[in-house]
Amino acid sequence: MKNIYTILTPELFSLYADALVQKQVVVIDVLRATTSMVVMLENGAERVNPVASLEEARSWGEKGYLMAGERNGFKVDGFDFGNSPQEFTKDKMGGKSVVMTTTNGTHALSLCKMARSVYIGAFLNCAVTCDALTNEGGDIYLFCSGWKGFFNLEDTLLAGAMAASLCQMGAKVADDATRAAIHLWNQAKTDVAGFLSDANHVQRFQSMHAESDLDVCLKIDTSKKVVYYVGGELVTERP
């Protein structure tokens, strides 16, 4: 039986790092990195390379990659895109190679190199990702990217949604963080947007006039793409 653990913030990651060796990890950054990653591949991007630093992103840009990135929620000067999933349309993504760096999500991904399998988790691809997790051996770690190391509500809600689904498929809750995430999800699932209406990151969106991104980020199971992070690149098929 698979055990489910939840890492509520990157600041807690060091407590789990040894346990993650040869396990399954789902990196979650609902608003907006992991959502945008799924959208990029859904809309035909040929290659997507998430990187932690601006310097590394610019080095890929010099190789001809389109550059997508934000810091503190705002598009990086000189980049082709920010981090809004609405930017990554079919006409802009089809056949393209993209490098992406964000404040939280790509940093979280960079920490997971010891895991056997790393998945990209979003509300968009929640169901298909859970199916893939149950078809692979090993315990499951749901890793919330948070905000600059702090807990956030939206990533924990998705962790709860995934954990609840995985439990229905036979997995077992292994820690209180996962229990808490499921309880939050059960409170929120009938009106996720309403539940998050006063969340810190939603307030940031309002100050940035980016509320329309919520409509994309909170759609559930509209994508059939299982997205893996393999060798520094996002792929939709296991090598």
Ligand code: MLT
Contents of the next structure:
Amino acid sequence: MKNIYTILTPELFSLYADALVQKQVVVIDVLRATTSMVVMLENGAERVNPVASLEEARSWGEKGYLMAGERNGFKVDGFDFGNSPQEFTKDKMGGKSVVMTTTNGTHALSLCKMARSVYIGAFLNCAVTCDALTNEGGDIYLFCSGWKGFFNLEDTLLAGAMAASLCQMGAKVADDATRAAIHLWNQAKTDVAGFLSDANHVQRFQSMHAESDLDVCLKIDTSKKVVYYVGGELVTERP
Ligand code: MLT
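What about the form predicted together with this ligand, after the form predicted alone?
Everything in the complex follows now, all chains and molecules, and the chain you saw is the first one.
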């Protein structure tokens, strides 16, 4: 029986680090890092290297990688792209190598070195990711990137959606964080955008005039790509 755990913020990650060894982790950052990762690969990027720091990103930039990313939601000076998934179009991504760094999502990813397999979770690729998780053995940890260490609604909603789907495929809820995430998802699933209308990150997007990103980030199962984080880069074939 596969157990499902949910890590609600990176601040709680240290409580799970020992248990995560050789387990499956799904890193979730719906607005917008993991959504952007899936979009980049859907639109033909050859390589995508998520890194935690601006320095690492710039060193890949010096090697010819396109640089994408944000801090506090805003594009980093001197980068080729910010982190709106709408920027990563087929004509801009086709065959390219991209390094990306974000406020929360790539930081969360950098914590997961001890896991056996690390998946990139977004609403876009929810169903295919749950199928792949079910086919691989072992317990599953749904890791919400949050905002600067704080809980956020959107990542927990996706964790709830994935947990509900995994339970239908035979997995078992192992902790109250997952129970709470599923209850949240059941409250929200008929109108996710409406449920999130006053969420902190949505308010930030309104102040940044980036609300249209929500239309992309909240689309469900439009991608058939399972995305793994292996050896510092994103791949779409199971390692
Ligand atoms: C994050 O890391 O939380 C996101 O990339 C933030 C954003 O894209 O605005």
